[in-house]
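Here's a solo chain for you in structure tokens, the form predicted alone.
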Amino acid sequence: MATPVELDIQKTRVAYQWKHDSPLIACRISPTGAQCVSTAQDFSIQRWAIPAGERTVLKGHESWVHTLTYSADGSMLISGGCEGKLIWWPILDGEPKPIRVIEAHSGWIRGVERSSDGKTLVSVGNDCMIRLWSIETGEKIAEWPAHERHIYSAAFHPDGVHLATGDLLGKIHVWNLSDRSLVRTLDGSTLYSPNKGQAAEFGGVRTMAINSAGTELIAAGTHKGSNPFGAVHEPLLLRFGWSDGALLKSHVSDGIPGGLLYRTCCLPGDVAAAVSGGSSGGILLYYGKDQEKELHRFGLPSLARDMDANLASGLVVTAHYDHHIRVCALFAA
């Protein structure tokens, strides 16, 4: 295995970019950093070799695919579609074909994540249900109704005992996986922006991440949604203490009047990376533990909809509306 690189967020740059035939929606980078995947509005999934950029198109969903995750060893990809299906793909070589298709949810699947031990998959979505699956066999392990509104995101705690789920209203529930009991609820309601004039419920916990030490939970999305349909809303990232659920910091970013944080990842040194997309374009933002505003921002060439990071290789991938997948390097050239 290659020696991990030393990250330097100030050195962020686009190292590679490749184009698909349709606007992109979601993306992930493999555990090895040797490939990444994206999804597109033409319902397909694309596998990209890094750094060559060779593209392989996967077809199996009947809708947009908003979420994906790799197995721990990178040999399998699991995708969740808006038609409610989970699909398992052997992703390393050749022309991948689905090996397992499960009718998993009624309506959109908005989040899939794997557990820290790599054995369990969680899926959440518009039907307000949490479902746990065996990654190896696809067997359903458990399910329970969990929220009043759409569930947007989920995150396993590194301790293997707890799961966090976040919804449209900004509620973050922490569950004990052994008996599926509710441990506590964190208040992320500043991420929720109801608009009576437009009869719209907007915002929610669009993304979550838990740091490797298990001491902090990051939740992100948008706030100040004065005109959701007009894309007037600003990015917001919340940092909570894990032990008591207390809000430690609300991170804001000035000068982004049309931004929403689609995904966040934890970097070393208590830094949270997030990608903003919307009418203000695509921006990578990096937030430190003690500062209210971001440490660094990097403007991307087009509106971004998703991101993922591979810390060992120092790479961040972003999916864009202009059909491009972009691979950014976070280290000196």
Contents of the next structure:
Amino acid sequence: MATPVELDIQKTRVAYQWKHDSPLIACRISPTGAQCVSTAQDFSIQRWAIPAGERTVLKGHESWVHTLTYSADGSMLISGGCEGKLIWWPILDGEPKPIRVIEAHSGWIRGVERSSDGKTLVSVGNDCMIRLWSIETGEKIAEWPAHERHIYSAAFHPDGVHLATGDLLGKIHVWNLSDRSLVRTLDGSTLYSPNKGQAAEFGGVRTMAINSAGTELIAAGTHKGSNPFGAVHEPLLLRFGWSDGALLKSHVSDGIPGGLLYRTCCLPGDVAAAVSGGSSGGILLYYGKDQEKELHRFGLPSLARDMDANLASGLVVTAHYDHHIRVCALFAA
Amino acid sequence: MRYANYACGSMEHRLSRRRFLHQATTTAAAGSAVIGGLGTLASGTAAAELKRNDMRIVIFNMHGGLSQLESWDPKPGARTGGPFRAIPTSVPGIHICELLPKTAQQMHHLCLLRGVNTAEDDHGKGAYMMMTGRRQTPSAEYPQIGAVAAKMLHDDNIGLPGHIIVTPGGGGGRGNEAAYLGPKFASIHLGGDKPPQHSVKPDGFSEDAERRRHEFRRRINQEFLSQRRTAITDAYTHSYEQALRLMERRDVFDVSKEPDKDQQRYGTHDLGRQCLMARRLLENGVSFVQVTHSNYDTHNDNFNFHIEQVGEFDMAFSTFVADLFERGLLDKTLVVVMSEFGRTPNINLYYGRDHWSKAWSIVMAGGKVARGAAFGKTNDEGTEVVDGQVDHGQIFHTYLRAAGIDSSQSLVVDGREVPMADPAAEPIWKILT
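Form predicted alone done; form predicted together with the partner chain now:
Let's see the whole complex now, leading with the same chain.
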């Protein structure tokens, strides 16, 4: 692994971009920063070597893939599809083939995350179930009905004991994994934008992250859904205190009338990075702890649908509708 | 420039001042044409015979434009296919979207029309075409299928209106859906599981006072009508008498009288209650019911919205069709599932689909429609019809034929014969039995 770089969000720039054959949906960067992956509307997963950009296409899913995660050592990729399957890929192989396929959920899988000790995988989805899996063996460790509506996101706490899950209605449940008891529910209902005139339920906790110190939970998505069908809604990122679940800050951004935060990641210095897609285009936003508005924004060349960060290498990857995966550098050139 | 209040606010909804004024004037002209004629059959076909056939029509209006790819014509794996898979149905060889698992089990009752091309991407114009079988023109207004059904099929003696529209919010009232047929055949709007508004006698009126009030009204009306009778005065008189009979049969609109088990089977959401209401109305002899399911105008987040909306529809609609069959009503009831148009095969930047009328789908069932069939075909990406193309004119003829009405007939309006359906079109004979 390379020597960690000093992050400077003001220096954000597109360092590399590579094109696939179909609009992209999701992306992740490996723990080593030596590769990244994206998923596309053609059901495939693409592996990209950094910085060469060599592409390898992985086929195995029968639907879109909205979520995926690397194992802690970066040797395995686990993807969750809208057909409800979890697939394990030996992602360092020359031509990775699935080594394990599990019918994990009924309906879409919307979130898969790895625990801080690297041993456990959580998957959540439209069947409102939480399921825990052994990353090494694929064995199901536990499952329980957790929400009344679709579960959109999940995040492990670094203490290894707690898990947070968020749903369409903006409910964020915090679970104690030792007995699967509900510890508390955080109110993220401002992320839920029902529209009576359009008879539409819209919004939800689209993404969550917990900082490395374990002191804050970040939940993000959209609000002010005055016209959900017309893509009129603004980005919203909520910052909660972990110890008591209190809302510390609601972060908003001006001039993004068609924005939705698809994913957030925690950066050092209590900065939350998030990518906004929607009718206002693709924008990387960086929110500090004390400011309501963002510290910095970086306009991406095209509408983005997902992001991931590798802090050690100072890289952020973004997946785009224009078929491109882009790798942004967050350090001085 | 004026903007119509459609859900998505897209460019297609913009209504010019010229068009607005034009519509206003033609509507007024159509209203005046009512005087002196409510439309009698030119061919002399015995209306009573049609009514003895006891046919009914129910339309599910998927307001805003249901995506054909997320319902009746899935294209899994295609560039345009989206994330959903196709599932087998009770008819071997016919697959529909996985969002409709319960409806798939009723496929043997249904007929899919996968080759609809209406070439109109405006909500209002598209809806008009699907409801009247004709394009809007400056020269005339045409009655919607509900008004035609009420005119041709309804038996006034049952004491209930013949043209009822059920929406989640209810409200509204008699619009111009009946055109030259006159307001007698315009719709009554119901809100979900609620009886019509103002259908309870106010507490302050005694039965005797109420009876004397109406006797007085009838006497005065009679004196007036003896010299100045017109279609409009007839319609007013009809409305009063219909309201009185409707008040007597208010229990028909009380969905809570249905067993709890049925309410659970249909779903406890608005659409479930609307469908249960529709079943009660049909069983009590109402000739036309329209159930509105809103909203499908998903320019943004199409797939999440369709999961929610189609899931509701699947539960309520499949139960409705199964019930009609089990109760022996399906042969006597034409069921139609339609929208103003479909949605683009192309998936836009925000996971949305836009308006698309060149290649989309509707469903028919019951009446004289073939069962367990799929008619028409689109290409691999769903962008064009490649076989069995049909349009709104043919579809309107087919509604009528499937309900036992000769769609080639004309109605006499003000001494002039007006074809009931567009004479340039014909029924889709291949799906009629």
